[in-house]
Structure formats: C-alpha cells, structure tokens
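Okay, so here's just one chain, in structure tokens, the form predicted alone.
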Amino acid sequence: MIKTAILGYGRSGSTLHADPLEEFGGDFTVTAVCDIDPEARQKAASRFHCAIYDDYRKMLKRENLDLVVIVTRSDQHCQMTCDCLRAGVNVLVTKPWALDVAEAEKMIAAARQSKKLLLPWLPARWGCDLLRLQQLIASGIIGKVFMVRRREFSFGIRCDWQTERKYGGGYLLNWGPHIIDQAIQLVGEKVETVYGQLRQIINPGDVEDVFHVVMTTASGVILTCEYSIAIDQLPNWVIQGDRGTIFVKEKSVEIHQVNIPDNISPAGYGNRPEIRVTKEELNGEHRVTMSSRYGDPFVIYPAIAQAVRGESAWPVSVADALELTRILDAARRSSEEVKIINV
C-alpha cells in the first residue's frame, strides 16, 4: 500500500486525484489530507477517515508517507515540493509543476539530493486525441508532417487566483502544459525557436487570458498553439502533411488523404489530386467529467503506483518537464521583448 497524502483538497484535489486514489484502494491508502479550508478538511476526513492538517509541514513531521500529491496554487508548488522531497517523500505535482526554469531546477536538485521521485503531472500526454494522432502520423497516412496547429477557445471568464500574477496565474501556465506539450509530443522533436504573443482580453486581474505561440522544431516543423477568446467552432487540431491533412474537433477525426498523380502536367495549374476522406470517433476511456482528451486519471494512476514501487519509470521525465518549462519561459519572454527566442 502506498501511503498517500493530498496537499490541496479543492476542485482538482478532491476529484481528479482523490477519485482514482479511492478507486485504487488496493494500491493507495489516503493517510492524510492538508488544506487551509476547514470545510474541505472535514469533507476529506469523512470520505477517507484520514488525518487532516492545515499546515503541510506538521503533516510531514507526523505522518510516515510514501507519496504526496500536490494540488495547490501554482506559486506554492516549488517550495512545497522541495519540502516534501527533503522530508523523504515522493512527490506528484500538478501542472504547472514550476513557474519558471529557476524553480524547476531547484525542484530537480531537491529530488536528486533526497533520492526520491519527482513526478510532474502532464495528463494530456494520455489524451485520446494525442494517442490516436501519434498512431496516424506514424502510419504515414498523410505523409511527412510539416505543420501542426493545436488550439482551444472559450468565452469563459475566471475570477479566481488564476487571474493574478502573484499566484502564478495566467493561461500560458494553465493551458500551455496541456496544448503546447501535446503538439511537441506529437512530432517528437526538439523545439529550436519560439515566438509568443500574450494578451489580457476579458478576465479580471493582471495576467493573460489569451496566448498564441509559434514554435519551430529541429527539422523545420512549425507548431502553432493557442488558447483564445472565441466561440468554440474551429478544429482543435489541424495536422498538415505532404500527402494529406487531419482535422480533429473534440472527438471527431477527419483524415483527408491526397493521391498526387505520378504524371504532373506543367501546364495544369494545381494538378488537382484525388482526395479520400475517412472519419472516425475517438473512444478514449474516461470516468470523470473532464474529457479524456486531457487524459483520464483512472488510466494514469496505475502508472503512478508502478513508478512509486519502482516497477517502471514514470512516463513524464523531469528532463521533459524542464524542457517544456523552458519553452513556456521563452514564449513569455518573446511576448515581452517582441522577438523570436532561440531555445
């Protein structure tokens, strides 16, 4: 049994993490929950019959833990992670695992010194759209990919800490670990240049609620990722290859294969090729209200158990997470300085 504590029993801590921890009771036992909200603590105590704390440092001193799941404000992740690691406890930390590269490197150093596991939470790597697209690209169905567009849109307005810079708010850190990381994982290449534009449009506070990031990989593939304020009508993915295009809208996939003729007439403008369209629906597993396009915790948590037990490596390496943070830093710097950043 993996003795586990949840640090932060809010909307995500009490559902996306608590639910699979409860489901896999043969692997995990929730020993303690820490939250500053008395009502949240009481709910956790009633549900898990566990110890409750309002100060995680007290929890670390009193409890013999194997794993702490950190689901708190973004500005708290680094200090809490380092404290847990130094206390000799493995850590799973929600996205964004760090505010910037400096914090990420501090956390990696603490993990190295403690010889405990640092598990960055990037659930969208298990997204049913990404997994299917990886299969399709590997099959060569649209030829050599030269451009990937990944985007999400909403008119939803937030009024919580995610709108304030001092708490690590802003949509680049909130949505970037989902959609920017997915685009990078799809092509599987190192990003070499980043250009970003960040804007505040409708949310209160002092941070961006819109971002547009353009990246170029080592082989020249262009990745365009954006979260923007709009009615959600456009495709979430557009994958362009030299033999076709793939469109994904929610869980609907359209594959447009192009059959370029062997004999191309120099006088025939466009030389219109034959196009074959196939459609399919994504069937990713999901047990929670969050779409499995962003990963299903009930699928992911068994991998966490295997990693903590030393049975297999955690699929999200700290090196991968650090590189993503480096790219997010570059996007913000690019927007501030209005220039392309080499990474």
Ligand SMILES: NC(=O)c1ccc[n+]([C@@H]2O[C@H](COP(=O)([O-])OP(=O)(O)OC[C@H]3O[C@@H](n4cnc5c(N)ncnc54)[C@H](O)[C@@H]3O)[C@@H](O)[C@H]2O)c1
Second form
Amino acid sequence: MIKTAILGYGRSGSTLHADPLEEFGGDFTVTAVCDIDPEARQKAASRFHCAIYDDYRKMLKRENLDLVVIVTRSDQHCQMTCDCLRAGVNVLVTKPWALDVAEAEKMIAAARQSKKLLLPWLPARWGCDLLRLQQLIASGIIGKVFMVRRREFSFGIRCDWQTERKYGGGYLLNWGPHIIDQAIQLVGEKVETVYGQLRQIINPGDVEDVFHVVMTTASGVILTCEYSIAIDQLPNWVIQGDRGTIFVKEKSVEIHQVNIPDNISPAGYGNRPEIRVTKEELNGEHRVTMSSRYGDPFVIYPAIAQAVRGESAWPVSVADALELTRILDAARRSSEEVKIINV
Ligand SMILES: NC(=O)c1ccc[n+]([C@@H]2O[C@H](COP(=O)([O-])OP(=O)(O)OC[C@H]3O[C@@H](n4cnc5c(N)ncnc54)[C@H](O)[C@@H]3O)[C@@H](O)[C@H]2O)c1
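Starting from the form predicted alone shown above, please give the structure in the form predicted together with this ligand.
Below, the chain from earlier opens the complete complex, with every other chain and molecule after it.
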C-alpha cells in the first residue's frame, strides 16, 4: 500500500486524482488530505475517512507518507514539491510542474538531494489521440511528416486564479503542457527554435488567454500549437506527410493517403495523384469528467504505483519536463521580445 496524501483538494485534486486513488484502493491508501478550504477538507474526510490538514508542513511532520500528490495552484508547486522531497516523500506534481526553468531546476536539485522520486504529471502523453497518431505515423501511412498543427479552442470565460500572473495563471502554462508537449512527442525530436505570440483577448486578469507557438525540430519539422478563442470548428490536429494528411477533430480521425505514381509525366501539370480517404473513431475511455484525449487517470495511476514501488520507470522523465519548461519559457520570451528564440 502506498500511503498517499493529496495536497490541494480542488477541482482537479478531488476528481482527476482522488477518483483513481479511490478506485485503486489495493495499491494506494489516502491517509491524508491537505487544503486551506474547510469545505474541501470536510468533503475529503467524509470520502476517505483520512486525516485532514490545513497546513501541509504539519502534515509532513505528523504523517509517514510514501507519496504526496500536489494539485494546488500553479505558483505553489515549486515550494511545496521541494518541501515534500526534503521531508523524504516522493512527489507527483500536476502540470505545469513549475512556472519557469529556474523553479524546475530547484525541484530537480531537491529530488537529487533527497533521493526521492519527482514525478511530473503530463497526462496528455496518454491521450487517445496522441497514442493512435504515434502508431499511424510509425506505420508510414502518410510518409515522412513535415508539419504538425495542434489546436484547442474555447469561448469560455474564466474568472478564477488562472487569469492572474501572480498565481501562475495564463493559458500557455495551463494548456502548453498538454498540446505543445503532445506535438513534440508525436515527432519525437528535439525542438530547436521557438516563435510565440501571446494575447489576452476576453478573460479578465493580466495573462494571456490565446497563444500561438511555432517551433522547428532538429530535422526541420514545423510544429504549430495554438490555444485560441474561437468556435470549435477547425481540426484539433492536422498532420502533413509527404504521402498524405491526417485530420483529427475531437475523436474523429480522417486519413487522406496520396498515391504518387512511379512515372510522373514531365508534361503533366501538377500530376494530380489518387487520394484514398479512410475514417476511424478514437476509443478513449470516459471514466471521469475529462475526455481521455488528455489522458485517462485510471490508466495513468497504475503506472504511478509501479514507479513508486520501483517496478518500472515513470514514463515522464524530469529531463523531458525540464525541456518542455524551457520551450514554454522561450515562447513567452519570444512574444515579449518579438523574435525567434533558439533553445
Ligand atoms: N488535466 C490536468 O492535468 C489538470 C486539469 C485541471 C487542473 N490541473 C492543474 O491542477 C492545479 C490545480 O488546479 P484546479 O483547477 O484544481 O484549482 P483549484 O483552485 O480548483 O484547486 C486548488 C486547491 O488548492 C487549495 N489550496 C490553495 N492553497 C493551498 C495551500 N497553501 N495548502 C493546501 N491547499 C491549498 C485550494 O483551496 C483549492 O482547493 C493547477 O496547477 C492546474 O494547472 C491539471
């Protein structure tokens, strides 16, 4: 049994993490929950019959924990992670694990000193769209990929801490760890240049609610990732290869394969190739309120148990998470300075 505490029993802590922790009661036991909100503490106590705390430092002193799951506001992750590691407890920290590279490096140093595990949570790596697209690309169905576009849209207006910089708000930190990381994972190459544009369009507060980031990889693949304010009509993914294009809209996938003839007429204008279209639906599980396009926590939590027991490595390395943070920092700097950043 992995003695686990949830630090931050809010929207995400009480669902995306509490639900699988409850489901996999044979692996995890929720021994404590810490939240500054009395109502959240009350809900957690009646659900898990566990110890409750309003101060995580007190919890670290009193409880003998194997794992703390940190799901507080984004500006709180670094300090809390370092404190938990220094108290000798393994940490799973939600996205964005850090506000910037300086924070990420502090956390990595704390993990190294404590010899405890630091597990960054990047659930979109388990997204049903990404997993299927990785298979399709590896099969060569659209040939060599040269361009990936990954987009999400909404017209929803937020008014919570996610709209304030001092709390680590903003859509680059909120959505970048999902969609920018997914595009990079799909091509599996190091990003070399980043150009970003950030805008605040409809949300209150002082941070962006729109971002547009263009990256190039080591072999020259172009990745465009955007979170935008728009009616949901454009595809969430467009992947272009030299033998076809894949379009993904929510869970519908369309593969357009091009059959380029061996003998191309030098006199023919354009030599229009034959196009074959196939369609499929993605079968992600829907165990929680969130679509499994961003990863199903019921699939991810068994991997957390294996990592904490030392049975297998956690698939999201701190080196990967650090690299992603470096790219998010570069996108912000690029927007501020209006220039391409080499990473
Ligand atoms: N798909 C995902 O992985 C996903 C989805 C949503 C949110 N998140 C991340 O989870 C984090 C939390 O987001 P949320 O939407 O759940 O926020 P939230 O505001 O609903 O929850 C945060 C909780 O932390 C508590 N808290 C604040 N200060 C505290 C302290 N000092 N000690 C203990 N508890 C404290 C708050 O009372 C609240 O209950 C964010 O970093 C966000 O980016 C991840």
